[in-house]
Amino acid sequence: MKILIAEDEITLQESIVKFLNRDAHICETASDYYEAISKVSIYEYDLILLDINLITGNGLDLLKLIKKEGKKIPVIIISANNSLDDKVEGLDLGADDYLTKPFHLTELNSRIKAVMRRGKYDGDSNISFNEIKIKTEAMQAYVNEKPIQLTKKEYDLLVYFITNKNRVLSKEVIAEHLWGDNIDTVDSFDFIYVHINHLRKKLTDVAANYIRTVYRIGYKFTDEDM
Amino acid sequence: MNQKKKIKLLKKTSRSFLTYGLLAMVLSVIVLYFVTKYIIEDETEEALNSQAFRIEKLIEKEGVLINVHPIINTQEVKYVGTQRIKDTILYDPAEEELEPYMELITYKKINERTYKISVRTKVMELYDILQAIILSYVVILITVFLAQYYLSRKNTALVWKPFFDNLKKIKTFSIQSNKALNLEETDIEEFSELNTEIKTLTNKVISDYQNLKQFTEDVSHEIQTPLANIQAKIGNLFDENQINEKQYNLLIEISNNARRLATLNKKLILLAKIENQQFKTSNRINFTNILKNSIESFEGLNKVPILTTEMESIEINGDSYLARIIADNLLSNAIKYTSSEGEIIVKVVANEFIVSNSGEAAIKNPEKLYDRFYKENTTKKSLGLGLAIVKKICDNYDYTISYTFSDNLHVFKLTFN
């Protein structure tokens, strides 16, 4: 997939390529508004990551230009502004998504997965691994197609586990992908245990041992070395 | 603070007019009526003692005594008495009624001969002039007071236009709207003044809250911005998988605490913009299904059990994001100081939502419960902006929040208007 991120923090730019090269994206970068018009008005892309204060510009405008012109790019704002208004507009104006800075980037990484499943942009609303297969319209998950039930908070940890697979998922990253700001109310995640285990209850137990425990520290969704 | 009671100018400038509109015309009626009485009287004083040296050149010259009754009374007599005048009560022939005169009686000494004058003049005449003197001043002082009342209030009015009409215009004044005040111009120099100033003022009140706005978003954007930086990096050496588990805590750490510092920025920047005022819209919300979603938001995060009994579907005026935002804070409090043999009762009542958590004693500083960064129990790791919130969103929509503690259960009640 190729990615254009129009972003003027450089570092975090870095950061957010580096992150997505993993997953064997094609990544771009803009870091003006000028810079990023002229590369839209280029190049095709699958999707843009959006920073609304560019240095030169603002990235709504760019987003005004995009939509104006029938472009069907997906397009995930990202910004500093945790405003309501910006949000709003953001949305309005057609963007898919946004994420407030600070954000993870493997929270980043499932907002990308799921802006591409939406039906809007002809991608594959299904996600699969292995004997795993979610439909995400429905929100129903199967293990070889048996349909399992979850709870919304299971159904999300499985999405999140499998749009983040192969990578080290935090407890606090996790927690906080499922409760948001909420997790300020609970002083340790260790809690988080007793969801996997559910979680993995539910599965089958070839599909539960794909949630390996790293020590201490989190878990990791994989099927490597099986 | 001593709080005078108000009263409106037009009133009361017309009330101190009438006031001392009123003393003067009675004080000057007093004056008059004895300035004119003793005007009257002086003259009158002066017409009988000329008539009675006419009388006395009569007997000098002729030695005629006249008597013309009531009026005039000659006759020698043997003593000389002194000169007085005193009023009497005659009989008047021709009015055939007693009537009241004012009297002269003279001694005077004509050719060795004494002769008493007395003249006379009634009085009665002289009092209905005095009389019509004051009836006729005092309804000239009561039509031109009159007049002068009605001029004047319309005259106040009309001078104190602009003044009212800029006042209506300032009263109306938002500062969220961003438009300056544009006031009437006037040709009074001290309306004028007063519309400079307060335009300076205003000018100056929007400019500094557009700045304090300004500065609350890139404050908001500056410290966002690196903090999203140290997230990303972290993210980052996560991925690598090249870094043992203790420093993988040491980073955990680190990423925590970005977290605290974003999450504290997001709530101060949430405050200020409450206390600036910038949500403005009150619409009709159904608070109970915003609730019901918020303690589903918390499913799983609650070590104790949340129970919702009592659950009426209530629709109050206010902001669904702001709404959000009070049943979260109240409960995510709820939660943080319930300890886990306890539980959590929420009830939606009429137009009351009440978050009940069990708890041992009650607390220590109510008053201070909605202070920023007021912390009941410092051992927990809350940043102590939740009540606060709550409590500025509270004044905001005119709700009111009461804490109490009964039956081992600290009890938040919150009250819509």
Contents of the next structure:
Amino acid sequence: MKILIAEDEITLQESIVKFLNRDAHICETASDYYEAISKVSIYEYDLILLDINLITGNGLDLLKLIKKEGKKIPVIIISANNSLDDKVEGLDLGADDYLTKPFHLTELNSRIKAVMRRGKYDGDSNISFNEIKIKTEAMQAYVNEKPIQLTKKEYDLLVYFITNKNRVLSKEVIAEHLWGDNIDTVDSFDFIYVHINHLRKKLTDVAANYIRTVYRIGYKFTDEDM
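Can you give me the structure for the form predicted on its own, which would complement the form predicted in complex with its partner chain we have just seen?
Shown next is a single chain and nothing more.
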């Protein structure tokens, strides 16, 4: 999962990144309001951890912008503001959760999992698509109830495909999601093909057919006719 951490307290920012990296999340950071706006405008994220009191602006204004543009990105506010009015305002603006500083990182991680279950995972920690089932807590994928062994990148790729089913994903977007924002500086995204090919082989002939190549653009995960 790719997470943007918009937090200007560098020590806290680094602690969150280090902790979430243990769960193999791709963590990107923004240390002020304008950097956060820039990243949200350019890149896609699975979830945003948003501090209200950013150095150069109000995080709630960024939340308003995200909702105004129709971006369906789950947002968890992390703030030292503990008043009921602040919490109500943040949640009314569309935040998915509100966590008051200081907090334990284990609680933050649990809140992230809960928000993802309610959002992209339809309230369940398991994801299914026809013959494919993924137990996200165990990071284990199955095809027709039989476990398949995937590398971390292949697993992330499969989860990303299923949670974005029927959507055309460019190679650039796939690369940014799996390797982080800075991957957009590479000259070629052909390495994506290698990971796609390995994933197809492990999904067996039936399930592999869901990964459709979209000529000169990227890929689409679907069981619909194209």
